[in-house]
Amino acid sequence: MADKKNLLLLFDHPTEPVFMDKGGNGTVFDVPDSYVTDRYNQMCKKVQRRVSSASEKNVLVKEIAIPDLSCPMRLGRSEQFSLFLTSHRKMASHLIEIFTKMPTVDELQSVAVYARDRVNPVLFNYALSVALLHRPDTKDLELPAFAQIFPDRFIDSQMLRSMREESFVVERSAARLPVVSSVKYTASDLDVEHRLWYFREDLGVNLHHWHWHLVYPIEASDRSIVDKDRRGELFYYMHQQIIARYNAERLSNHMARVQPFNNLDEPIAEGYFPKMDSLVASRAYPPRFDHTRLSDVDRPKDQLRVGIDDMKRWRERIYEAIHQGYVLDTNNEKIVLDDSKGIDILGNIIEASDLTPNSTLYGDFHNMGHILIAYSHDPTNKHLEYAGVMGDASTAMRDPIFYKWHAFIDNMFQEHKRLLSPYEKQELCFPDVRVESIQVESQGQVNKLTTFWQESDVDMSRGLDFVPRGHVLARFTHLQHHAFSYTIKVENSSEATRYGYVRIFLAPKLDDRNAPMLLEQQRLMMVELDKFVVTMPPGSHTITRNSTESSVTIPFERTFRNLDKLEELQNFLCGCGWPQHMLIPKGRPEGLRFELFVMVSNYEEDKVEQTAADCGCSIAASYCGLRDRLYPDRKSMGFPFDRKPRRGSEILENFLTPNMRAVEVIITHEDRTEKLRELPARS
C-alpha cells in the first residue's frame, strides 16, 4: 500500500517531469513506461540514475487504467490558470472529481502521477490540494505552502534570478546565502498607495487568500466539497474583515479609507506594476497603467465573454432582491433573505458558487469583476496577453484595486445588513455577568502595543525547477508586533457557574480627519482579534489570554517556517488563517488611538451542538470555520457589530451593556528592523 505522504512529493518542482528527484533527498517515482510522456519515454531511467543514487528512496507507482483527462488537459501546460474563470473552474472540478473518487491512495497516486506531466501545473496543484483536503484518507496531510511551490507569485523576478544563481554556483546548501527581498520594489514614494506595500505584498496575507479558496472552492462535482456550513457568510465576513483591516492600515499611514469602485464606467485611478514573472506561463505579469478604463472582455480562447452592461444588470438584480427581502430560484420560487440565513444566501449569489440559487438571474458578479479588471490591458486578446494579478487568488491582494473592488462588494452586503433590525439591549445583555475592566499588557506596558519590522526566511527551493537541489532561502521584511496579553475581570453575580463567549474587537478611535467616529462608521472598521469560551464561577473572575492564541490567526511558523524545527510543525495542519504577524495594524510613530472592545456573551445561547471529535483543524476558526464541522458560533459573524446600532447608541460608549467594556489602546510603530544574522558581501 502506498504511503500517502508520498503524494506531497508531487507538489515539488511543478514544471519538472514527474520522474525527476523529489523531496530534497533524491526520492524518485518509479513511473510505468506508459505514464511517461513521449518526449522523455526513452531517457526517463537514464535521467533518474543521473539525479538520484540507487540507495535513495524509490516510490513504486502502480499501473492502472487512467480516467479520461481530456477536460483538464484543454488548458495548456504553459497557460495561466484562474479560479475566477468559469471554464477553468470546470476543468478543475473535473480533475478534483477524478482525484476524490479514486478508491485507494495507491490509485490516487497512480492517476496523479500520470496527470502531473499532462495537466497545467497550477491547475494540478489546486485540484490535488482540494482533493487531499477533502478525502477522508488524506485530509490529515499537511499541504506545502503555496509560496514554496510557486515562489514566482510572491517575489519579484530579479530575486528569482538571484536564487537560481545561488543554487547553481554554491554547491552545499549550508553555504548558500539567503536572497534578500527588496523593500518597496513595485513603486516609488511618488505613488501614495505604495505606503501600504507591506500589507498588500505580504507573504502571509496573500497565502491566506489563496488557502481560503482551497478550503472553500467555488465549484466542484461533489457538492459536499462546496456546500459547507455558512460558506456564503464566510465569504462575506472574511473579505469584510480584510477591508476593515486595510482601512486601519490606511489610517496608520495618514490616508483616507478606501473608496469603493462602484462606477464601472470610471477609469481606475491607480496603476499597478507587479514586477513578477510567471514561471509556468514564462511571461511577466502585465501591468495596469494609471487611469485605465474597463472594457467588455471577449476572449473566445478562454470561453470568456462578459460586458460592463452584464455587471450592471447583475448588480441591479441583487440590489432589487435585497430591498424586496427575497431572491428567486430557478423555479421562480421565493427564498427569503431573513436575519439568519439571508447573508449566507447573498454570499453564495455574489460569489456565484455552486450554491447560488439562480446563476442565470444573478450572474457571476464577484468573479467577473476580477476578470474585467485583470484583462483591462487586453480585453479581446489582441496582444495575446495573460491576466494581470487580479486574475489570480494568490496575487490579487497585491493590487490596490482589489480593496476598492471588495469595498464595493462589501457595500452590497452592508445594504442587506442595514435593513435588519438593530440588536436591542436584551439581545446583547448577559444577565448577572458584568465586565469590570479590561487591559492589554505588552513588554511591561499597559494598553500600549508596539509594531516594528522583522526579517524572516522562507525556503523556496522546491519551487525552483531545473537547478541543483538543496535549500534556497528568500529573506523577507515584514510587519511584526510584540506579543501581548489580555486581562479581563468579570463578575458573575448569580449563584451558578456560567459559560461565556469572549469576543474581542479593535477599531480606530478617530477617522482620517481626526474626528471621533460615530458607531455606524466605526462598526465597519471593527477587526476581530479573538473569540473563545470561558468558565465563570460565582463571584469575581480574572480571564487572561495571550495574543498568540487568537481564533483569527495561524501560528507565525506556519508562514515563515524555521527549517530547524520542521518536526514541530506537524500539528499545524491548517494553512487557512490570517497571519499572526499581521494581527494588529502598524500604528504610527507618534502613536495611533484605537478602541479595544470586549464582550462576554452567553455561551449557552451561542454554542453550536456538534460532536466533540477532533476535526484536525481547529485554529483560525473565525475566518476559516472548522474542518468538516459546523461554524462554532450561532451568532452572525461580526456580532455585535454586523448590524446598525440601536437608537441612542450613536457612539460606542452608549452602545455598551454591562457585559461589555471598551478601553483606549495606543499602537506605536518603531521604524526599526529586527534583522537576522548579517550576510557577507557577495563577491
Given for the second form:
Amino acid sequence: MADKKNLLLLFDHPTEPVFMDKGGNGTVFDVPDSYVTDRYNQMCKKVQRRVSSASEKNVLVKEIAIPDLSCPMRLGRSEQFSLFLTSHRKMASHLIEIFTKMPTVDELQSVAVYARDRVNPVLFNYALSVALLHRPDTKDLELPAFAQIFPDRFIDSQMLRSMREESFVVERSAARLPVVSSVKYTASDLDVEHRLWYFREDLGVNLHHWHWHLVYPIEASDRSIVDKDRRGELFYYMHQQIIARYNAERLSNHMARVQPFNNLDEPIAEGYFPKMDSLVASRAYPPRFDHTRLSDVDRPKDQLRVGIDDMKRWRERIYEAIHQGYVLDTNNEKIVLDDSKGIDILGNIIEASDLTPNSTLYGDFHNMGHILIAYSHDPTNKHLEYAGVMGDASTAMRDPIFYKWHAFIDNMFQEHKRLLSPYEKQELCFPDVRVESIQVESQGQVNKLTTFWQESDVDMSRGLDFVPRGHVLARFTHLQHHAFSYTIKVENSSEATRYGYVRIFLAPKLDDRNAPMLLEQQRLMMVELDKFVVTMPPGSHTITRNSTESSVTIPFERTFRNLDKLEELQNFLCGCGWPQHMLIPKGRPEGLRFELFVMVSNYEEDKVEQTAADCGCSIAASYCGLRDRLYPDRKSMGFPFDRKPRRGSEILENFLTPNMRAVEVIITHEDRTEKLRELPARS
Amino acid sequence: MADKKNLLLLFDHPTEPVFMDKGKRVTVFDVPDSFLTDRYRPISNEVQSRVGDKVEQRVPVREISIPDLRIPMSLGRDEQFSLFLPKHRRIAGRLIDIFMNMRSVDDLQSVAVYARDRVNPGLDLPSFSQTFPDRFIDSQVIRKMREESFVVQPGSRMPITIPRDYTASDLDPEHRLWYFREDLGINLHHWHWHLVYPFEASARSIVTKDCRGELFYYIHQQVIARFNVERFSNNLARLLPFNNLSHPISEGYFPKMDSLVASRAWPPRFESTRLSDLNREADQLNVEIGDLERWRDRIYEAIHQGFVMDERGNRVPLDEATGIDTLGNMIESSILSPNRVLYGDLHNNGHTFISYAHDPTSKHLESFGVMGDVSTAMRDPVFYKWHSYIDRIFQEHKSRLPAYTENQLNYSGVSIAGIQVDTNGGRPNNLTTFWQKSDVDMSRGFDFLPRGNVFARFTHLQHLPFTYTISVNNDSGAQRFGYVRIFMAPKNDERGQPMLMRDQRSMMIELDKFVTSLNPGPNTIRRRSTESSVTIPFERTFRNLDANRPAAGTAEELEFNFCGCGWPNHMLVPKGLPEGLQCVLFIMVSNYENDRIDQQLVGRCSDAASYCGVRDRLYPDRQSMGFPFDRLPRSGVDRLVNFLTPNMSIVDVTIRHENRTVQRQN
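Show the same protein again, this time as the form predicted in complex with its partner chain rather than the form predicted on its own.
Once more the chain from above appears, this time first in line as the rest of the complex follows.
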C-alpha cells in the first residue's frame, strides 16, 4: 500500500522527468517501463541507477491500466495554463475527475506518475491539488506552497539564474547562501504606479490569490467542488477588500484612489513589464507597453473568441438586471436579487462561475476581462505568444491593471449594494451592550502603528529543475509591522452573559484631496482587520486581542509552508489567507491618519449553527471561508459597511450606535529594513 | 610562462565563475583567492576543489596587481551590452586598452581571469553562437538542451531540434521570411561584419579601413536586395521603407529568446508601436525624433548640394570617387564622419530608437530589443524597413552621379558568346532550393550544467551547388585579364510586369566576382557556386571554437574574427517559388587592367571579399561597389537587355523551391 505522502513528491521539480530523484532525501519512484515517455525509454533505468545510489528510498509504482488522458494532454507541455480560459478549465476538470475517481491511493499514485510527464505541469499541479483536497483519503495532506514549486511565477528571472548558479557551484547545501531578490526591479520611480511594487509583487499576496482560486474553482465536473456556501458573495468580498486595501496603500504613497477601467475602448495607460520567465513555457511573461489598447480576441488554438462588443453587451445586461432587481435564468424565470442572496448570485454571474444562472445572457464578464487584457499584445495569436500575467491567478495581482479592472468589477457590485435598504439602527444595535473605549497598542505606544521593511528567506529549491539538489534560499524584502494588540472595554448592562461578535475595520480618515471623507466613500475603503467571538458576563469587561490572531490573515510560516515541517501543519485550506505581514497599510513617514472602527454585534443573531471545523485552519475565515462548512457569519460580508449608510449618518461619527466605537490611529512608516545576516556581493 | 591557448578557455561558459572547469579537456584555473569575487572568497577551498579528480589540466594564474577596472565595471554584469550605445562603446574601448597594454601573456591571463567575473560578459570579447547560443535560438530549445545535459550522460545525448516556425504564425505575412531573418548564419555574418568594421575605437586605425563607409552602404544594400528577392519568393511585395518616424511601425516582433547574460527575455515590440523621444539617463541617451529628422534633412541637403561641410566649415565634395564612402561614414555614422555635430548619428540612432520603443524613458527598467544588438537585429522585420530607408538616402546620391557610358562599360575585343548554369544532373539554367537540417554544438554557452556536447539541430535554406559556364571570345589577339562579375535579379516585379532597369538594378544581388585570364580566341570559363566571393562555407560560419581559435589580443585572433565574416553559403541563392521564380542571371567581364588594385594578398580568408573586403588591404576592385548597377542606366536604356555591351550577357534562370528537408551528413 502506497504511502500517500509520496504523492506530494510528485509536485517537486515539475518539469523534470518523474524518474529523477525527489524530495530532500533523494526518493526515487520506481516507474514501470511502460510509463516512461519515449525520449527516456532506453534511459530511465540508467538514470535511476545513477541517482538511486545516493537515494535512501525507492517508491514502488504499481503498473495499472491508465484511463484515457487524451483530453488533458491536448494542452502542450510548454504552454501556459490559465484558469480564465474555458478550454483549459475543461481539461482541468477532466483530469480532476480522473484523479478523484481512482479507488485507492495506490492507483492514484500510478495514474499521477503516468500523467506527470505527459500533461502540462501547471495543469497537473492544479488538478492534483484540487483532487487531493477533495478526496476523503487525502484531504489531510499538506500541499507544498505553490511559490516553492513554481518560483518563476513569483520572482525575477535574474534571481532564478543566481539560484541556479548557487546550486551548481556550491555543492553542500549548508554552504549555500540565500540569493537576494532585488527590490524594485520591475520599474523605476519614474513610474508612479511602481510605488506599489511591495504590494503588487508581494509573494504572500500573490500566493493568497492563487490559493483562493484553488479553493474556489470556477468550474469542475463534480459540482460540489464549485458549489460552496456563499461562493459568489465571497468572490465579491475578497476582491472588494483587495481594492480597499490597495486604495489605502495608494493613499500611503500620495496617490489617488484607483480609477476603474470602465471604458474598454480606451488605451490602458499603465504598462507592465513582469521580468519573469516561465519555467514551464521557457518563455518570458509578455509585457504590456504603456497605452496598449484591447482588441477582439480570436485565438482558435485556445478555443477563444471574445469581442469587446460581447463584453459591453454582458455588462449592460448585468446592469439592467441590477436595476430591475432580478436576473433571468435559462428558462427565463425571474430570480430576485434580494438582500440575502442577491450578492451571491451576482458574484457567480459576474465572475462567472459554473453557478451562474444564465451564462448565455450574462456571459463571462470578469474572466474575459482578464483574458482580453492578457492577450492585448497578440490578440489573434499571430505572433504565437502566450498570455501575460493577467491570464493567471498566481501572477495577475502583479499588474496595475488588475486593480483597475477589479475596481470596475467592484463598481458593479456596489451598484447592487446601493439599491438595498440601509441598515437601520435596530439592525445595528446590540441592546444592553456598549463599547466604552477602544485602543490599539504597539511597542508601548497607544494608537500608533509602525511599518517597516523586513527580509525573509524562503526555500525555493523544489522548483529549480535540472540543477543539483539541496536547499537554495531566496531572500526577499517585504512590508512588515510591529505586532499590536486591541484593548476593547465593553459594558454589558443586562443581567445575563452575552455573546458578542467583534468586528474590526480600518479606513483612512482623509481622502485623496486630504479632505474628510463622507461615510459613503469611506465605507468602501474599510479594511477588515479581524472578527471574533467574545463572551461577556454582566458588567464591565476588557477584551484584548493580538493582531496576529486576525481572522483575515495567516502567519508567515503558513504563507510559505515548508514541506519538511509537514507534521506541524495539517490543512490545505491553511494556504488561503491574507499574509500577516500585509495586515495593515504602509502608512507614511510622517504618519497617516486612519480610523479604527470596532463593533460588537449580537452573536446570537449572527451565528451559523454547524459543527465546529475539524481542523485548526479556521484562522483566515473572513476572506477564505471554512472548509466544508458554512461561512461563519449570518450577516452579509463586509457588514456593517456593505450598504449605504442610513439617512442622517453621512459621516462615520453619526453612524455609530452604542455598540460601536471609532478611534484615530496613526500609521507611521519607517523606511528601514530589518535585515538578516549580511551576505557577500556576488560580483 | 602561460600557454596563450588557455586564454581561449575564458570564453567558455561566460556567466559561470572563472574557477569552474572549462574546455573539453577538463581544465581548471588555479585562481588566487584575492581574485575571487566576494561571494566565493570565503569558501574558496570548497569551490576550487569542486571538480576534484576529474581535472586533467591545471592552469596556474599569477597574482598581480590589477589595473583600475572601474570604467569597464560600471556596466552591470547582467545588463545588455550594445554597440549602438555610445556609453557602452567607450566602456568596451577602455577594456580593450587594458588588455592590449598588459606586457606578457601571463599578465594578460591574470587580468583576464580577474576581469572575467566582474565585467559584463558581452564585453569580454567577440562572442558568437556557441558561447552565446541564447542570441540565436528559441528559449524553449535552451530549456530542452538544459534538460538533455542534466538528465542524459554525454554520448547518449540527442540533438535538440530548433522548431522552424516559432516566432509567429502564418497569419503574419512577414513570418514567411523567418528562414532569412532568423537564420543563424546570416545573423552571425552581420555580427562579424560589425566586428571587422567597428564604427568607433580609440585607435583610429581600427576604424579607418579602406572603403569602410562604402562597404557599409554596399553590404546593407545587398541585404535589402536579397531580402526583396526573398519577398518575391514568398509572394510578397518589396519592402516599404520606414521613412516617417512619426508613423507607428505596423510590424510587431516577438523574439522569444532569453538573454542568458541578462537573465531577461529580449523584449518584444507590439504591432503598431510608435517611436518616442529617448530619455534614458542610465544609458546617457537623450535624443529626440526631431534630432533624427534634422540630421536626415541635412544629409539630404548635402546630397542635393553635392558637398558636405566638415567641422572647420570646409566643403568636402561628394564626388564619384569618394562621395559614397563619405556618406557611408556620415550616415552610419562612424568616427570617420566629416561632421558628427551637423550630420549626427542617423543609422545607429534609428536602431536605438526602435530598440527602445517599448520603454523610451527607462521607466520600466527595460533593456533594448533585438534591434539594439548587431547579433540579433536582422531577426526583426523592421531592420529591413529601416535599412531600406537608409539605402534610399544612399541611392539619392547615386542617382545624381553621371551614368556609366558604353565606353566605360565595354571591354573592347572581349565578348561573351554564351552563359549557362548547371546543377548536377538538373536541367540547364534551373536552380533548386530545399530545406536542410544541420547540427551545431552549443554546449560551451550552457552555464551551470554538466559538461559534454549538446547539439542544436536547426533548419535552414539550402540549394543544390551549381556551376557557371561562360563562353568568352577574346578577339584582341593577345592574352587579356577579365574581372568576371555575376549578378542575379528577378525578371518581373510584384505586379507581374517585366521590370524596368532602373528598378531591377536595385534588386541585383551579387553572386560572385573573380579574375580570369583570357587566351586569344574562344575561352570556356567554369566556376563553381561554392567558390563565390560573397560567401564562406558552412563549416566556417559555424566553426569550432576549440579547434583553432587563436589567443585573445593576438594578430591571429583578429584574423580569426575576420574569417567569420562572409555571407553564409547556404543563403547564396534566394528561395524561389515552388512553381519557379523567373530570374535573370547577368554576367559581365570587365577589363581587369582598369579594375585591379596593386597589392599583395596575404593571409587567409580573403575569399569573401565582396561583402567583407580583404583584411588590412584595399578593397580589391577599383570600380564602385555594385558596379555596373550602382548608378542609373544611361539614357535610352529602359530594360536590362538594352544595357548590355558585348562583354555582358544575360540568361533566364528559374529558381524552384522544393519543400522537402534533408539532414546534413557530417
